[in-house]
Amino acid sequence: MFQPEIETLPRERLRALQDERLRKIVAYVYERVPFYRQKLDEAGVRPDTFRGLDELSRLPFTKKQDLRDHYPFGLFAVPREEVIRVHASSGTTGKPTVVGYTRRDIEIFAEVNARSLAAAGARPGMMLHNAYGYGLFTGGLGVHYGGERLGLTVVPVSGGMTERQIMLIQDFKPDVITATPSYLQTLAGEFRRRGIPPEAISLKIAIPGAEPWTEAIRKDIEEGLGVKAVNIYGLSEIIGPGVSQECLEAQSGSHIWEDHFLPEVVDPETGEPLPDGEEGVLVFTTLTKEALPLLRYWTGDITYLIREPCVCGRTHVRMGPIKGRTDDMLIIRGVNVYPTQVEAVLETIPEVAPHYQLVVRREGTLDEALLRVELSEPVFRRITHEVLSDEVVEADHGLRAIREKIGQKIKETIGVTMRVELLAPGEAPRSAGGKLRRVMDERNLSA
């Protein structure tokens, strides 16, 4: 562990620390951020009478739109001159969400990433191949500073330029790699294409993040690169990567560093807190941020909390895998659909690989969903052999059976009818280093 005294803090002492820090942060934002002074006044919350964790649910939610409405620096709690770094989200429309850091914030950013890398199995002296993007995206620099803080040799490769990535991995022989799960799949596929087996790759640990991913993707990464894959989670509004980390020992839920980030899971419709184990929207209150402290930030991520003891000995609560995002949710013919639900179904179909694209269109007044998914290598080879052997009828029958199997499973599990198109290996979109867009919603729902 990087900080065993904090990471194994007894729950009652951790709660007392959270309670103290929550009271301080409420007073801090009330004094320094006009937006929060107004919101707290409207909620009837006064810092001098606020009773900490017992009254957490009285605090107002903060949503991404609030940051956009105060673009660029309107929610900062310190003068701009005290902000030593600015990052921004990679929003697809409009202006980005801007976040800032004081020098103390940057120290905490490095600290939680060092904890995360250690929990993932990294040790001082190991080499880290960091393929997260550098720049306004928080991933590259966040992990970079954490790696240096832990004592790793950090190779700041950034994203993309796959040819160079492969060369450096072969030449430098790093132990640890960080990247989006989709790009790790891209790298694994490229090694396979070159005939380089997993045992010939130096990597031991992969730390995917920045995208929801599934056990099928974990298996693909682990088998393709010869690694153990453990999830890192974060979001720029809270700090960036390093908000939580899956430990190597359990590979079952990501430990949230609760001394800095206070988590809740709430009902997506009512905002009411939900009990542990029940899925809802993940909400965070930052307890130690100086430049951009946030009260009850509505992440939009769907997950649940796990408080059972972990085999690794860390006492900090774990969050389950991200099922999806409320703003990524598709409504298809009245049914709520998350991309990760589709991935979970595909995990159960051995004839296909975990590479797909979901395209949603509107034909007249009805939604139509097309699921384009790759065949596995063995099935593709068999089908190709049948076609080359003039056994076209058998090949067509086999493909039709696979399409029907996927469609039926999707219908039974999710409740939506999808047309299925089977692709050859390598035909589905691949990540070029950044986040992979697996869903194409081509409906004009505002028309």
Ligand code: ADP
Second form
Amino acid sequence: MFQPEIETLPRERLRALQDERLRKIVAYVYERVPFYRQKLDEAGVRPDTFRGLDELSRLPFTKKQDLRDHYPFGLFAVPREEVIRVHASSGTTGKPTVVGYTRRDIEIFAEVNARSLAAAGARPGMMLHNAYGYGLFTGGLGVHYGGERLGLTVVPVSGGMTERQIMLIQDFKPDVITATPSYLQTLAGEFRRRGIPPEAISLKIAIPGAEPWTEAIRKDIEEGLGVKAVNIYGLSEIIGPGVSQECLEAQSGSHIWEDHFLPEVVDPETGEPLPDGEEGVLVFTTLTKEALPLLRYWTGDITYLIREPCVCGRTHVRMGPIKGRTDDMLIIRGVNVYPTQVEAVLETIPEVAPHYQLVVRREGTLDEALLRVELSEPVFRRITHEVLSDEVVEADHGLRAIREKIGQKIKETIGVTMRVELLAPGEAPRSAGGKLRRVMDERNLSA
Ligand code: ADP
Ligand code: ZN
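Follow the form predicted alone with the form predicted together with this ligand, if you could.
Up next: the whole complex, starting with the chain shown before.
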């Protein structure tokens, strides 16, 4: 562990630390951020009488729109001159969300990423091939600083230019790779295409994050690159990567670094806190951030908390995999659908690969969902050597059966009818470096 004492702190002491820090941060934002002073006044919360953790749910939520409304620097709690770095998240529409860091924030950013890399199994002296994007995106620089802090040899490759990535991995022989899961799949596919077996790849650990991924993708990455894959999670608003990290020992849920980030899971409709294990929206209060402290930030990410002790000995609470963002939820013929639900169904069908695309259109007043799924390599090789056209599928009993099975399972588990198209390996979109959009919603719902 990078900081064994804090990572294994007994729960009561961790709670006491959170309580003390929460009181401080409430007073701090009340003092320094007009937006929060107003919100807290409206909620009837006064820093001098606020009773800490027990009253957490009295604090107002902060939403992405609040950051947009104060674009670019309006929620900063320090003078702009004390901000030594800014980052921004892409933002689906319009202006990006801008975040800032003081020198101390950057130190904490490095610290939580060093903790994360160590929890993933990285050790001082190892080499890290960092293929998260460098720039305004927090991924590249966050992991970079963490790697240096832990004492790794960091290769700041950034995303993209797959040819060069493959060359560098073969020449430098790194132990650890960090990249989005979809890009790790791209790299694994490229090694496979070149006939380089996993045993011939130096990598031992992959740390996918920045977008949802599933057990099937884990298997694809682990087998393709000959590694163990462990999740890293984060978001710019809270700090960037390193908010939580899956440990190598358990590979089962990601430890939230709770001395810095106080998590809650709340009901998406009512905002009421939910008990551990129940699925809802993940909400964070930053406990130590100076430049952009946030109270109860509504991430939109859907998951649940796991409070049971972990085999690794860390006491920090774990979160399950992210099912998706509320932003990513599709409503198809009135049914709520997350892309990860589609992935979960595909995982149960051995004849297909974990590569797909979901296209939603509106024909007249009716939503039409088209699920385009790649066949697995062995199935494709066994059944046909030609291009996989509709006619080929129609004429082939085995392929028709696979197609029907997919449609049926989707209908049974998600409750939506989808038209299924089978693709040859390599036909579904691949990541060229960063996050991959597997869903194309071509309905113009605002019109
Ligand atoms: P952008 O909004 O441009 O994507 P961020 O990089 O801040 O900017 O994205 C953070 C979001 O990415 C999170 O809120 C979450 O939805 C997603 N994300 C990050 N890490 C993971 C992960 N390990 N698993 C699933 N989703 C993740
Ligand atoms: Zn653990």
